[in-house]
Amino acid sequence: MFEQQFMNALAIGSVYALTAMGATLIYGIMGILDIANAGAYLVGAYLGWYIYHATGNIALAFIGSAIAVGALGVLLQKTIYSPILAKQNTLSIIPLVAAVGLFTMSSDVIRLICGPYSKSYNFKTSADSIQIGPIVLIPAWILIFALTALCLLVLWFLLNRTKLGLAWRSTANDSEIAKVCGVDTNKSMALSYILGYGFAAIAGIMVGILYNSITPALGEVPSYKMLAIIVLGGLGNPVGTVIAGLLIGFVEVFVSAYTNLPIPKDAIAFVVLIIMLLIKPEGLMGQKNKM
């Protein structure tokens, strides 16, 4: 039972991890909350299952899905971000409430198209469950183990490894120094909007595909649950973001299987935050003066 309950953790997790990844990455570059994040969640989910029903090659509906939605996010970032946050004087709050708006929009907008309905992705296997040891494996949870790593491996070496990467964490650390030194912010950014939606988009085929059912509703959750993940990571933080995601993912399994706390499963993310910013305001990984 607790083998079971902990491998349903870690897929819970890492889904978790990947999605608030890409609000992370952009709320490290550009300093905004980018709750539209969750509609690059829903419009890579139902993006995916159309892709995956029009040519029963999962792969390609992953990449498929992950490259228009970044595009996406990046036509997003050049024009309706960036050119609010080029204006001078201009309220913090307001790209927050764009991006809320632009959320909101989109499950709208796949309601519309898509239908108010549910639709089943019906993922086919070879074997319906892998046996090791005293542990059933589902085929949905090792797809999901091996996309999360493949996808925080590309990432690592895309930021640690490449030009691009040097640029981005520049431009994160200090954007006018690094633009005075000759780096193309402008680039950083579009990678922040490629990645992030793109991570978003696979996570929510992830969870099609995990649960066999997405629906309009579908960013609903993750939209505030992102929002806690990141804040205990500590803003900005890929790192934190990713112990955050699993931290949330096991508690909540856990929580719900062990206890009989008359906790929603889905605020226990909130409660784990409340408690660990009462401890450590900075959260996770954070650190005191961006706070």
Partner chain sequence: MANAYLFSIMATVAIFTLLALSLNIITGYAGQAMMGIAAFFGIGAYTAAILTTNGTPFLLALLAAMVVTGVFGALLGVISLRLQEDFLAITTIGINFVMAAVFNTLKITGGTLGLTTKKPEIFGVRMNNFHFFILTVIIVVIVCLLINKMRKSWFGMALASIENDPAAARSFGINVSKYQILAFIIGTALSGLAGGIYSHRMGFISATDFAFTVSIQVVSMCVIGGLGTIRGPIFGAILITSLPEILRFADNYRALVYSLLLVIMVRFMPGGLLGDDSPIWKLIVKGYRKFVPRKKTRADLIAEEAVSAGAAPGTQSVKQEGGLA
Second form
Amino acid sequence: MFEQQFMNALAIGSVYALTAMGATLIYGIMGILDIANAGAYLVGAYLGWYIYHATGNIALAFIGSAIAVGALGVLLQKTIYSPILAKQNTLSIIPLVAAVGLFTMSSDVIRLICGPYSKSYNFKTSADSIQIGPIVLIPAWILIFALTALCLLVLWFLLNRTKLGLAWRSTANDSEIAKVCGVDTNKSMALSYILGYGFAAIAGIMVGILYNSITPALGEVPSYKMLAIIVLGGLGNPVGTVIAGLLIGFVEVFVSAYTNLPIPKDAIAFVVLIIMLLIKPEGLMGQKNKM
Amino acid sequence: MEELMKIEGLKMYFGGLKAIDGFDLTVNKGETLGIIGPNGAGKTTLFNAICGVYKPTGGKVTLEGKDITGTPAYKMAKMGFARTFQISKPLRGLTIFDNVLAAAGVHEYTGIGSYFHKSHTDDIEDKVEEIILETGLAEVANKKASDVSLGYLRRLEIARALVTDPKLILLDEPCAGLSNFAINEITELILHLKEQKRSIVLIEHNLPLTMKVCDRITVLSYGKKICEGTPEYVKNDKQVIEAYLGEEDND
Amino acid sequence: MANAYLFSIMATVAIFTLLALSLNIITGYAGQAMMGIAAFFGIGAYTAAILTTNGTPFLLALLAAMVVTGVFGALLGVISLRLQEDFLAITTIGINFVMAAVFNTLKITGGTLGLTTKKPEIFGVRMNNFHFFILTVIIVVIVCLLINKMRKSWFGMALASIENDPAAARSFGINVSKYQILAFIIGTALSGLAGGIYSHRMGFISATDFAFTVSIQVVSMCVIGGLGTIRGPIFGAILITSLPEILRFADNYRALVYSLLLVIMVRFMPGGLLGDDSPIWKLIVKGYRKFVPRKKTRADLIAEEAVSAGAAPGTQSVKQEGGLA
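The form predicted together with its partner chain is what I want next, because the block you gave corresponds to the form predicted on its own; please supply it.
Now the full complex is given, and it begins with the chain already shown.
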């Protein structure tokens, strides 16, 4: 039983980490709390569904959806977010309000185009479950673990081993100085959105497979839970985000499995967040003087 | 000479970094004292530790004999410490006039009680007008702070300090980033304040300016005082020359 | 019963106007990112509802709702001192979700079943929508007058300074923490008052009335109208509350139109339709000035005199332009 819960928590935590990673990358460069990332997650899940059901190829669904949604992200960055940030004297909640508007729009567009009812992925594998010792593994879990690991590896490689990644990190550190040093900060922003929205799309498909159901309301819970996770991880810190995502996954699964708390599962992330902020206001992995 | 502010053994550590390490200073009434030092010597940190932005790690600051170490910034302002910022901090959405007026209310910000007192009274406006004329801000008085140039913003900083009727004015690099023309104007303004026998502490990077306006100069290097005296004395001090030339070598 | 329908909408508009004005004090004047005003709206609503159910007179219950909500607001104010801007935005979102969950769970708030309130009596008359509308409008007018007085006081000057630059505010004697907490107390207390009226006008409340989406709606009202002004939140509240009624014919596209409007607004006019920098507002002011010339402020007089005395404005500044800001 414990082992089962553990694997379940790991799967959910992985999805959280991947969803929140997009928001973290965007915050790292733009300083925007991009709730609309949850819209990318929703759109990605639907796009993946259409591709999978048209071709029967799940790999194509993942890749096609991630690329398309990533491109959409860059489009939004160029037409909405960057122009808003370019204006002087805007309150910090203005970009957040824009993100909320975009997110609401995404849910509604999906509802109008794809219908309000749930769709099933019906992802088929050769075996229903795999038994390893006391643990029963669901193939979807293995897919999630493998894909999350792959995404994080790609991210790590991009950020730490490529020129583009160096530009990204210097922009995240201080965009003004990076600009002076000849770094194309626009490229870094675009990279954030391609990766951020692409990852969200992949996470959306993973959730669609895991629960075998997608609805236009799919993005609602991640939209705010994602915010709690990126703050826990120390706003803009990719490693912290992975840890915080897993942490929330575990707390949720184990708290609802072993205790009788009177609050719903989806509020737990924020209870953890509020408690943590009271103890350590700069975030789990945040640096005190960095902001 | 009458002693106004005294700093004894001031320490300001950030983790392992000793930004200020045992600093002593006496400021007398009516004098203009300069604090110079190479980049990163800890000049602005010193200001922040004196003015209550940081709580000093150790040491003592007294004003007219009263211990005021670690008093929060807003209380320091009420006690008569007026500081300017190296990176101008105007209230961008307000006019220059209202910027000065906001500072003129230094003793009015009492909490709930301040709701019952009008801000734009004739008395206050008269006082603000006087300071605005004195600091040469008249032609931009009705412009928003976000719409005026850096030279004006620096003078605004000084105007906001003056309008609080300070016992001591702390100027943090008022000329940083300005053109020669604007530097001359600020120099004139500081000399004008000096004529009024105001007590001033000036942090500067610009040596000729400091030499010109200061009665005494203290040299800070790596958080420690390495020399103090008249401009003439400091200019010829071996350690000072080393500190500055040594730095230029690294450049 | 066309009138009854109209009054029901008007009462809702008035209540949300009050709520938008309350948020405007925290976010517009004091500059604090508050994304969870609905939580405090809810605290006021439940407090008043529970009190009147137990026999407390309506007006007294409203007063108590203000006090209780204000205490919670003070708590948030203290927390806000420890948090940076973005953290505060997320924390308030979190508080909204947690409070909605709490309303949905606690026995005293009726759990998932919600709470039913009795229509209160004022001066022996059982209140209907018309009465609620009148009561709320009276309160809104009083609040507007009080805010107007605030803006001309040192209190208003303190908030404006903090909103612009907290470090500068400290340098001329403003206890930023104190004023920040006061702004939270005043703003949340007003939202609690709006909540108390809301729960009695609706006759029934449940946790969904105080969900995060409600907070977003109120933020939208302020942003679309123009934060930091009195007219902005009022205009925004009227627009956003009556929009669904106007769009009734296009029911299916309501959320889409609404969110599209929001995105277009913040993209092209982040200061709001009636904000100080809005072209629309400038046009209105220009038209008005044709009939009523602006009274010159002291600042105008000083500047005019200086300019006529010789130095044309900006001549010096051109030469002075130098280096980094």
